[in-house]
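Shown here is one chain on its own, the form predicted on its own, set out as structure tokens.
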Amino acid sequence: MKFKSQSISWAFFAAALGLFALQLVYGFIMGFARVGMDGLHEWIPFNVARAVHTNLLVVWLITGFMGAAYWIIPDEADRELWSPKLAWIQFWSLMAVGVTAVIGYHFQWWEGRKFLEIPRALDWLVVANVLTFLFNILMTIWKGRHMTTTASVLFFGLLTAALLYLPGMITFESAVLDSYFRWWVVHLWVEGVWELILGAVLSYLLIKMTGIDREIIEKWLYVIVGLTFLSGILGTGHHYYYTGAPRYWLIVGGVFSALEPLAFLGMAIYAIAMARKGGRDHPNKVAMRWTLGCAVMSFIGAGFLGFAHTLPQVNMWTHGTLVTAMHGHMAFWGAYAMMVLAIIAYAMPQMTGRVRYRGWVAETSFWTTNIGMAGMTGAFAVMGIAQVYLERKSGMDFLDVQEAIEVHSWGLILAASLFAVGALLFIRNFLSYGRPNTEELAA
């Protein structure tokens, strides 16, 4: 660890995992609830777990950016964190937002929206806070010796992220309306700013480990920013394919959208040829299998399955069944939880001057929470495609589907399982490395 104000990166971490065992709780929930085992209905229904389920991914992983940056911005930027008072203020109070509306949810206290379901006062809590978070790293990297194009990046990715939350503020009578402004969140967000977190990230990753010039592993950034907001902004159009809004958005949503696996397959390779042209041999290499397998895994969930069912053709039978969630959870899994991941299993060894990345529970972590989210992929596209048919094409009812489809559901408990001991293994092991080491820095 460079600089002591890193460390603070350690609650983020840490927090950020503990919300996705909380998120891990209800997925089971749902999961169970599938197949008819809904004994906690009564308390928790089906609705509440589901927006509960989504809305903790989304507070975890922005829990991990804002780790990410308190230990890559401070490095980058050669100096301690501008204000590290100010960062715990703006973490205890993202927490206590964050716990809020979790319970708030539970008593039904939302606005409704899928994603955005978090209720308007909270809504203003959260953008002090992120601003709050987005000024100190300003002021990090304003006052730094040095400016880099990975922090630059990194930076401009979660200060877009924070600007688009704003329409999805903005109040409409109109649904159609309504939805077409959510996607600027939703989609601008997944698909296309936190790409820039992503490709920052994986950068900064891969110039630590590899022993790649920086400038020449900056360059390949540089051209995933590009094909990102190539593709990504116009893509946001298969989101409007029947929702309302004009038709063009057939031809620019279809076109655009099956550009966008390019910046995942960019990605990809960028990360994949810089590891092997790297000459130096890191010893954490339970670290780089994250980041190599983040940018594999994001081409396959987000850029090949996204593309799968992206395209009017294929959308107009498969908009708002199961393959949606095929695609989704292994979208979010290989973008961005592996990279918080990654970045945790990198920043711990350093943090806390211990070695916890040699043993058994490292490596286990890693290829079963893989291959449990590869089964979990599997099954949703068994169960996405069963219903497409039964539902789409045959016309039988809804619920009659969901009970034809309840079999498949098994399987994908089964996957989840393994998938959570995974996690639980990579919890473990964060576990063991203690709190940071600041003596040794001192030292």
Given for the second form:
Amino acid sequence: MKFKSQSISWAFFAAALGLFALQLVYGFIMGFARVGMDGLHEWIPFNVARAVHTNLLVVWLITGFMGAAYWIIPDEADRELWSPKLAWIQFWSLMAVGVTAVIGYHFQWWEGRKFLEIPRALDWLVVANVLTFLFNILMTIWKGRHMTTTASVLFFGLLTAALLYLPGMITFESAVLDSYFRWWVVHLWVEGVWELILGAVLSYLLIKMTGIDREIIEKWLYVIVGLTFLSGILGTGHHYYYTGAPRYWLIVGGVFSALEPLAFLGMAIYAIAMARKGGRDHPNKVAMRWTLGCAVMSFIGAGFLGFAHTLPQVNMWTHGTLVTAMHGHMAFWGAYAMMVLAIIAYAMPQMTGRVRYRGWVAETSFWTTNIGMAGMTGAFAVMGIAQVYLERKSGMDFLDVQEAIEVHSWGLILAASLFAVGALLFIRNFLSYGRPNTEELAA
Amino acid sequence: MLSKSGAKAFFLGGTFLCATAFVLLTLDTLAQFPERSNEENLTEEVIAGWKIWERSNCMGCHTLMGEGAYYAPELTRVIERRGTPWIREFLKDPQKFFPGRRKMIKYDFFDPAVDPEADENLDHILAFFAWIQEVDTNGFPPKPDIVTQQAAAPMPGAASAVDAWAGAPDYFKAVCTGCHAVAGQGGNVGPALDGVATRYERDYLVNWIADPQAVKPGTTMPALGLDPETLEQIVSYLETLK
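May I ask for the structure of the form predicted together with its partner chain now, the form predicted on its own having been displayed?
Full assembly next; the chain just shown is listed first.
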């Protein structure tokens, strides 16, 4: 660790992992409800569990992004964080808003809009919080000794993510319009500006761990984020096929979202090529594994599985079935969850001065989470495809179909259990590092 | 070989072009929405129905225009599929229609026994469904295309639902058949009604349908609160099932 203020990331990482663990609990509530074990229905019905599950995901990823930024930006700018005190205020207020939102969902204090359930009053607090964060980051870059491409792409990603939150706060009277602009937030986040954050974090990790010249890595970073926006912005059209928007979105969305995998493929090839070319054999092999794993799994989950049902001819039948859940799980895991875990795995030894990346715990965590997630994706795929053919193509009743495919929910639960074991091992590994050690720096 | 500044120009240029195209397409889309979504029919009632939809986070289980969760049925064309009388009865107490199966939350604001405004709320949510079903969704949800081929091939001896329920009043077709079958067509929650007239007298049927709990406490058969005319039509129809 170069700067004392970087240690503030620890709080963000710890909170992110805590929320991640809680997210899994709500996932299990839904998994068991699918096999008829819905004893919690009176207190936590499916729509509550679902809102909590997806919102915890968003909150823990954003918490992780912020932790990553507080770690990376001082390093790249080559100075202490502009105001560690402000960062602490921002941390605790973020937690307060997040926890309030999650508790509120249990009492139906929400907006019934997928992924954007946070009620309007709290939306404003989120905005204030994120502005505080961005201001702190911007001041650090501004006053810093360097303005690197990696840092600017990271900042640009975070800034546009904040700006794109606003279209989700417009009030409409028409459900069709509301849906249209909801995707400005959700799609342009995960298939747009979040990929800038992803690209920048990967680029930082590759620069640090492979020893390859920054200029080369950052050049390819530009190419990749360029491909992302070239495909991703108009790729929003794949959400507009069947929601009341004009017919030309079938073509625009189809063509451009078919190009989206290119950005992810580029990212995977770039990460692997850089790792191969890199002369330095970095001792933190687990962090390297999460970094490359992230690049590969985001291609499989977001790129390949997204492509699998993005063309209008296919999506006509799969839209609104469990096929979407198949793609969604591995996409978020590969692209964003693994990225946060990668930066945690990389930063912890430096932050604490302890070596905990050797041994079975760190290693097993990587493989069990990924095998578990592959299994879950498989279970969702089987359920989704069966649902498409039974319900959509041959007109069987929804509930009869769900009961026919119920056995695969057991497969889902089994795979999820394996995944959860891996996640807990990661948390155990994280805890074994202990608190940040700033003594050496102070001395 | 591509230089770093070249790569940066590619990123900035591509982003600018695509963002501009996206904004222009959005403007055109916004201009087309009023017609495609029949904005003239977007009444206070419809908006009130949408507020119920949103406040209850219905898309936390259902999908609408394919958006939402995958725990409960797609509802874009639910009126076409189920008819308003059935939906109205169903929403008052969802579990009674599917005992022992996947649960939907029972909302008090849809239950006239609990909330005096329940009927109004039901009108609103139905108005919302009626509006959304007319939105031009480019053909979503698609009609099943495998079953059509099967149905086209004649199946010896099979009576279509229309034949099976010949002579039944509309309310019977829309609501009762959700649980009861006649001539093999209909639900299997309650007993099939073939030959029901040979087992029960007219008076018994009238009393039973008007207030099932009074006749057989604990039964899952719901009190439907029928007006005398509809009750009369249904019983007269049941009397033909010998």
